[in-house]
Structure formats: C-alpha cells, structure tokens
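Below you'll find only one chain, the form predicted on its own, shown as structure tokens.
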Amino acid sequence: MNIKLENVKKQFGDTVAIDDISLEFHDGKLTTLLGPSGCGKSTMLNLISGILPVTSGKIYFGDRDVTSLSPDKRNIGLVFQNYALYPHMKVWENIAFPLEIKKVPKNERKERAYEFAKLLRIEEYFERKPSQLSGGQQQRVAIARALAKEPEILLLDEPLSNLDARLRLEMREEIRRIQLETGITTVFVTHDQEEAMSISDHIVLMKKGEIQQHGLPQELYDEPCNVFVADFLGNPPINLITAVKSGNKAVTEDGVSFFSEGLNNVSDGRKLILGIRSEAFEVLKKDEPGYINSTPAEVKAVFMNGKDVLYSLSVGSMEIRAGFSNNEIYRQGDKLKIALKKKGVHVYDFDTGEKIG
C-alpha cells in the first residue's frame, strides 16, 4: 500500500508545522522520517495516521482518499515511544487486544497472537505480564500488537528512544527483519541518523516543517543537496570550511588553501562552504602526483575504533577530522601533506547553503 501526500499543510495557530508537502511513500518499503526535534516528522506521522487533521491538502492510501477518515478507519498499526501496554493483561492478551475488539473468538485470538509472538521472538514470554519483561521485550509486544491488526501500513514513532544503545541496535535490526518478512509499508520516525541509514529503503530528511532532501540513504550521504543535509548525515560529522574561490583552490581567511576539481565551475572570488567527508582526505608524499597542491597538516589526536582510525588534524587555525585509506598509522605531532579526493567533497554557496554545480 503506497501513501501519497498532496500539498499537505499543518498549522497550529500561527505556527506552520508542515509546510505544503507533496510526497509518496512506496508500497512495501521502509521509509524513515528523519530530522532534529521540532522539524515536523512526528506531526507528519500523526497526519498520516489520522490522529491530527490536516489544515489543507490530501492524503491517499493507494487510490483511497483518507484525508477525513479517523485512525480506526485507516487500517494502520501504530507503535509509539511509550509502548502503552495494558499492565493487567498477559503478553498474548496485549497482542490479541485488537482482535478482541473485532470480536474474534478467544481460541483464534490466542493462536494468531502466538504466530505474531513467534515472528517477534517473544513466544517464551507469552503468559507473562508486561512488568515481567525488559524494555526491549515490551517493545516487541507493542509491535506484535500493531501487526496483529493485519494493517496495510505500520507507523513507528521514535520506537527505540527508551532503550539503551545495545538494545537499540538489536531492535532496529529486528524491525528491519520483520518489515522485510511481512512486506508491510512502514513509516519510521527517528532523530538518529545512524538508525535511519542502517534500516531504511528511503529517507526523508526534514527541517522546520519542510523536506530538505529525500531518496536512498546512500544518495543523501553521497550527494547532500545543501549544508544542512551534509552536516546532519555522517559519523564523524562532515568538515565544513568557509573559503573563497581563488584560481583552482578554495582559500580560507587565514590563508589555508585546498585544491579540488569540484571548484572548476565556481567563479573566482565567490564565497563558499567546502564540505569534506573525513574519508575524502589522502596523505601525499613528495614523489606523488598532486603533491605541489597539497595542504600542510599536523596530527593533534588519534582515535582508534576497531579497524578504523580517525585523526584530528590541525590545518592552519582549523581542526579537521580525517581518516586515511592507506595502511600507515600516524602519531600525534606528525607533519603531513594532505589532499582531497574527488569523492566526498561538496561545494556550497555561502549565503544560501545550496550545492553549487
């Protein structure tokens, strides 16, 4: 079941929470609404669910106009940050509660609840109460209950934010597994870019009620359309350097210059922001091509993360995050000559923050 928004707007008094958004969520895919607090992602989910009415615009599930329908008429499954389990009911009773409302006989309810418990790998807790479960187990019960309705669309609003780091990792893998097994169209809300990058078919990145960019996760990472997108996605964060185009280089206020082929279409004297991913740096030796255009740097700190090594480099008055693909390990105080690769370097207009070229 695909979801289509046509010119959807939501206002609370004078505040515009969702600003004239048109967007399609593809059938059978997991789409993540991503962005900082207050960007409108949960509001958009609540518009899709029917919890909030739109101020203007239309919402379609397939060819069906659901704009004016209440949540119970939209055939959706909802999972919130607060699991909202019934404490007096056993696990299977919580899972089967939507079926009880539909007047499904008790034996059938229990059988179907067991199937969803198996899907979520919580069948061994079938007869327990929520108070006897961990946070992750309670989250699984909440998802199983949402799926027990056999909805056409599953909506998840920050479902992992109450879990610790390890459980978050396990549960996002489980959510992805379940979504792939069921093939249900899923909309997932999070502020965590790593979470979004790891489980999404598509990402919709939002800011102040507007879509900044949407597409495949790797597309947003490889080709961020503006400074906000570049800065929001990626760990470690992208290096953002203010400079002026001069010849074939970008020159900072304190005279540090970076040579990049991405500057070829930029007019001389134009003020810009250079966005450089940590992996876009390389170390050059005297006999290597491009050495003459390299930039001097000094290693200030080394951070080891398993097989990955991240360096904090002093370049002029700036501190830059860099990782190198060669097998050499550098130490604090080492003097290097660094250059930029083609991939992972982005040029943005200083005033608008939009990508140049």
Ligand SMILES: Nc1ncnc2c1ncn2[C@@H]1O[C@H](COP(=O)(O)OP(=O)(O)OP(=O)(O)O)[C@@H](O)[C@H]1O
Contents of the next structure:
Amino acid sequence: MNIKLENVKKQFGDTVAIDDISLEFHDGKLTTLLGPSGCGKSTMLNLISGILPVTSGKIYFGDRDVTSLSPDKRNIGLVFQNYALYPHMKVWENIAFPLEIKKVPKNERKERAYEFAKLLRIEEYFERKPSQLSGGQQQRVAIARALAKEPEILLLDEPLSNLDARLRLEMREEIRRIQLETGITTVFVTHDQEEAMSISDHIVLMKKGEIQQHGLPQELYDEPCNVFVADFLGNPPINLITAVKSGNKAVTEDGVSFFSEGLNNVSDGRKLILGIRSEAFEVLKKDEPGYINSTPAEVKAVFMNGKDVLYSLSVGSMEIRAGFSNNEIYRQGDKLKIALKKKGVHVYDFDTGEKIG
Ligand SMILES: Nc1ncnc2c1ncn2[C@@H]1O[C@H](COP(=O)(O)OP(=O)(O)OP(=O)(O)O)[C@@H](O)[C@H]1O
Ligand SMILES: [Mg+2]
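Having looked at the form predicted on its own, could you now put up the form predicted in complex with the named molecule?
Below: every chain and molecule of the assembly, starting with the one above.
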C-alpha cells in the first residue's frame, strides 16, 4: 500500500515538528526515517498511524484519504521501542489479541498466531508468558502481534533500541527478512545510520522537521546533497575540511593544498567545505603520475580492520581519517604523499553547506 503525505505539517504550540512535508512511501518497500533526536521521526510515524492528528495537509493510503481516520480504521501494525506485551497472557494470546478484537473464532486465532510465531521463529515459546522470554524474543512477539491482524502497513518506531548490540544486528536482519517475505509496506524509524543503510530500500533523512535528502541508501552515501547529509551517513565519519578555492586546488588556512576534479566548476576565492570519505584518499609514490600534486601527511595512528586499514593522518594542523587496503601497511610516524580519488570527494559552499561540486 502506497503512503502519500501532501504538505503535511505538525505543530506542538510553537514547535514545528513536521514542516510542510510532501513525500511518498512506496508499496512493498521498507522506508527508514532517519535523523538525530528531536528531528520529527516519531511525529511523522504517529501522523501516519493516526495517533496524532495533522495540523494541516493530507495523508493518503493508496487513493484513500485517511487524514481524519482514527488509528484502528487505518489497518496498520505498530511496534514501539517498549513493546508493551500483556504480562498475564501467553505468547500466543498476545499475538492473537488483535484477532480477538476482530472477533475471529478461538481455534482460528490460535492457528494464525502459530503461523506468525513460526514466521518470527518463536513457536517454541508459544505457551510461555512474556516474563519468561528474553528482550529479543519479546520484541519478536510484539512484531508477530503487529503482523497477525494482517495490516497493509507496518510501522516500527526504534524497535531495536532496547536490545544489546549483537541482538540488534540479528533482529534488524530478521525484520528485513520478514518484510521481504511478507512484502508489507514498512516504515522504520531509527537514529542509527548504519542500521538504516543496511536494511532500507529508501532512506528519508530528516533534520528539524524537514527532509534533507531521500533516496536509495547508496545514493545518500555517494551523493550527499549537503554537509549535514555527508556528515550523518558513513562510518568512519566523512572528513570535513574548510578551504578556499585557488586554481585547481583547495587551500586550507594553514596552507595545505588538496587537488580535486570536483573543484573545476567552482569560482576562484570561494570559501568551501571539502567533504572527503576516508576511502577517497590514495597514497602516491614518487614515480606515479599526479605525485607533484599530492599532499604530505604523517601517520599518527593505525587501526586494523581486517580487509582494510584505517589511519589517522596529520595533514598540516588537521587530523584526517583515511582508509587504505592492507596490501601495504604503514606505521606510526611514516611520511606519505596522499591524493584524492574522483569518487567520495564533495565540495560544499561554506555558508550554506549546499553541494557545489
Ligand atoms: N506531545 C508533544 N508536545 C510538544 N512537543 C512535542 C511533542 N512530541 C514531540 N514534540 C517535539 O517535536 C519535535 C520532534 O519530536 P519527535 O519525537 O518526533 O522526534 P524524534 O525524531 O522521534 O526524536 P528521538 O530520536 O529522540 O525519538 C521535538 O522538538 C519534540 O520536542
Ligand atoms: Mg522518536
């Protein structure tokens, strides 16, 4: 089921939590609302669910205008961070609870609950009480319960936040598996960029009630439209370097030069921010072309990472994160000549933070 927001606005008193957003969530896809705390992710989810009324604008599920429908009429499944299972009910009764409200007969309820318990791989706990389950198992019950009434849309608000790191990784893969198996249109809220990158078809990156950029995860990573997006996505974080355009290079305050093709269309003297991914650096040797335009750097720290190696380099007075393959491993104190590759280098206007090259 396609979800469409049309000029949706939500205000709490003077606080504009959602600022005139128009957006489509595509049928059968998993879309993630991503952004820092307070950017409006939960508010947007609660507007879609109907828990909160919009201040203005329209919400459509397919062709149906649901703007003024109550949550129970929207045919949605909801899962929150604190999963709120009924402690006195068994696992299967929790899963089947929405069906009881729908007046489905008891034996059919139990059958359907079993189906969804199997989908979530918790059928062996069917007769247990929630208190006899781990956090991850309880969260699976909550997801099974949300799915049991066969909603057209699944809404998940930070469902993994209460789980430890390992379980969190497992559960996010589970959520993706279930979403793909059922094909249910899903909106998933998280502030964890890595989680968002790994499981989403689409990412909507928000800041202060506005969309900064939305698209495929790889699009946001490869082509961040402004400094905020560039900085929010990626681990290790992108290097952000203030410089001034001069000829075919960008020169920092302490006189370090970076040469990049991305600077070609930028006017001379313009103040800018270079966004450079750690993987966009390469080490040049004396006999390699481009050596003359390389930038001197010294290895400050080495972080082994299996297939590649992350370095902290000092370049002028700056500390820069650079990753190189493990073909050759440098040591602390090594002096290198580094250059920029074409991919992973972004040029932003210093004042607006918008991409200019
Ligand atoms: N009921 C409310 N009354 C007043 N202000 C609210 C209310 N709910 C949310 N807000 C405000 O709206 C903004 C967006 O809040 P929201 O809960 O949507 O953020 P979020 O992105 O989900 O953050 P988090 O990652 O911390 O959960 C915040 O500034 C918040 O203080
Ligand atoms: Mg929230």
